[in-house]
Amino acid sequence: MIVTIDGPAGAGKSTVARTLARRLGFGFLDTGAMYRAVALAGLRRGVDWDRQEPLAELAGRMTLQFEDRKLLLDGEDVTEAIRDSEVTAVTRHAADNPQVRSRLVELQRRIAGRGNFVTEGRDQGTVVFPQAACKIFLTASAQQRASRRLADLQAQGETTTLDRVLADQQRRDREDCDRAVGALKPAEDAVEVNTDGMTLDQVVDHLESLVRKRA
């Protein structure tokens, strides 16, 4: 059974789809975090983001693999060094890519197909898994989401305001809605969730309930 989480930056979907893989015994499929990957990488390769070429043989060429909760690029670990927000501000290069898209597609589907699995991202219950048993939609205010995503920074160590991740957060929903491919917009048959007022524990009881309800 696969069970897709998409939503906005900000929304929590990695922690919320993380925490509910492990309550139904179920893997966990961080797709942001491969896109993240390649973007990485193509930072480290000094890669003319004017170019898709370039970016989209590096995809080709590189390996992702999630190993006890860790993402390894080319065998390295890589977990931490794609949440810093170089990499945030340049993600995009790797998700409007058609070609890395098609690739990390790809990926995707082959992990997945193992058995069952909690993934999420922008685009797995309408373009990766449109056959997914359950769709969720995860989203919450931007306020929410943005004070969310300050947290995370400060917690590693960066220096930044609530005002300029709120403005980063804005640019990046726009890029995401208006994408040519993947863009991000909730499945037709997806249940959209909002976690406003809702502690983790309570997100992931009700996401629980409707996956069990679909089983």
Contents of the next structure:
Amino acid sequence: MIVTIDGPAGAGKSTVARTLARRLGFGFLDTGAMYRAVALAGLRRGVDWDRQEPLAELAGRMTLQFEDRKLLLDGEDVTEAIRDSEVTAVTRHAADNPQVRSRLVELQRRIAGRGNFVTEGRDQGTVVFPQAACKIFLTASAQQRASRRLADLQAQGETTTLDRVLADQQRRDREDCDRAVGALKPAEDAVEVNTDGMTLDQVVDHLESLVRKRA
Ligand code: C5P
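With the form predicted alone in hand, show me what the form predicted together with cytidine-5'-monophosphate looks like.
Full assembly next; the chain just shown is listed first.
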């Protein structure tokens, strides 16, 4: 059984999806981490971001593996490196590249296509797993999402302000929604859940009951 969780940045998808997967005894697939890893590889190689081919070629050659809670890029643990703001800033080049997307979509289907998985991203219910048994679209107000992101960044030791996080979030929302392929939008059969004012446990309880009803 596949459960897809899509939604904008900062809606709490990763923590919710991971916790839900653990409760259900399902595997967990963080697809945003894969786009970040391609961007990290591009950054390290110094690819020309104005051209799509070099990054697509790099994505076609690299290996990505999830091991426990770690992401390995060509065998190297990049779990922390992909969260750097420098990587976040260039990840759109991977996400906007149709050839990179088709390679990662194929990989996502190969990883989660057989078995029980909770997959998390932007296009999981619309493009990658249109037949998923349960689709969730997780949202929260812009203010709440930015406050969560600020807390995460501060915990990583980064110094920034709420205004800067809000501006960055607005830009990413626009990029996610305007993307020609794999744009952020709820699948027609997705259940929309707004997490404003809810604790992590409340959100996961709610989603778990939705999944159990569909199972
Ligand atoms: O979720 P996260 O912020 O880690 O995702 C990194 C970037 O990858 C996002 O800004 C989004 O544009 C992109 N992404 C995507 N499709 C997915 C998951 C993430 O385009 N399925």
